[in-house]
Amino acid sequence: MKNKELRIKYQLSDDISELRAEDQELMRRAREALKGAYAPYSGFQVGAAVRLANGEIFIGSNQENASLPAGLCAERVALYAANAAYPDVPVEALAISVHNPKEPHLQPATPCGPCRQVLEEAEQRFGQEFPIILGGDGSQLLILPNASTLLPLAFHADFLKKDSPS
């Protein structure tokens, strides 16, 4: 048996103003898309923002349901999105923000598992990473690299493939 060890690596940020430009003007975007958010059960407000390779941006809010399976999470929103209206254009960047109008959250919060897997998988579709930008209420920004920073170990299209017939 060998022992083996994961590492991420990952940038913090205390401003926003530390960021590219279009990187920017991603989590604004990811901002304002909070304001379609529809958390009456959980009060955890998602907005998030998707650059493509094309330049065109899709925002996503988080929708919840009473039958809680039925939501959705911002991500997935604009993800989904933006492959609808641009299949075959991989993406660029996400930028994702939180909010909780009754206690501020001002720790970036990171995906789900289930959309750390649709993340993982927008990056394996295209064979292409993109950078993963994390906000809450306060400053701080979290930049991942990568979706595999979120989900090391991540399950594969290819685990799905059979071996071909001899």
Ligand code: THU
Contents of the next structure:
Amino acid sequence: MKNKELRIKYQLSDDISELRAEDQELMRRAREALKGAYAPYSGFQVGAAVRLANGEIFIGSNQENASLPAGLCAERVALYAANAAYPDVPVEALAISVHNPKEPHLQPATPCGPCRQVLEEAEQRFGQEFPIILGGDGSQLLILPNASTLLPLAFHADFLKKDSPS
Ligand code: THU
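Requested next: the structure of the form predicted together with this ligand (the form predicted alone having been shown above).
Below: every chain and molecule of the assembly, starting with the one above.
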């Protein structure tokens, strides 16, 4: 038996000016996208902004439903819209922001499990990693270098192929 170990690296910042100008803009767009959240059940508003390699930005916000599983997270709304409009253009960066009017001063929140799976596939399908920048109400930012940091040992397309162990 072999012992294996996985380590992850990520960054914390308290100063948005430490980000590249285009990533500062992406976080601004994610914060703005919060306004489109439909979250009457949880009260937890999420905004997301995706920048593609062609410079186009797509936004999304969480969309809840009385039939709870029918709702969709903000990052998937944004990613699917981007991929539907430009199926051949890789994702360059993703910013996500959270806010709850009844719980001021929220810290950045990391994406849920199904979103991690979708982010992972967005990297795999284009063979290109992208940073994920997370923000809350304050100045704190959490920056992940790529999706696989969020989902080590992920399930991916190669497992669907016969005779091709990953
Ligand atoms: N939510 C997101 O939009 N993204 C995530 O990664 C985590 C959760 C939404 C789903 C639901 O509308 C609310 O936050 C509370 O779970």
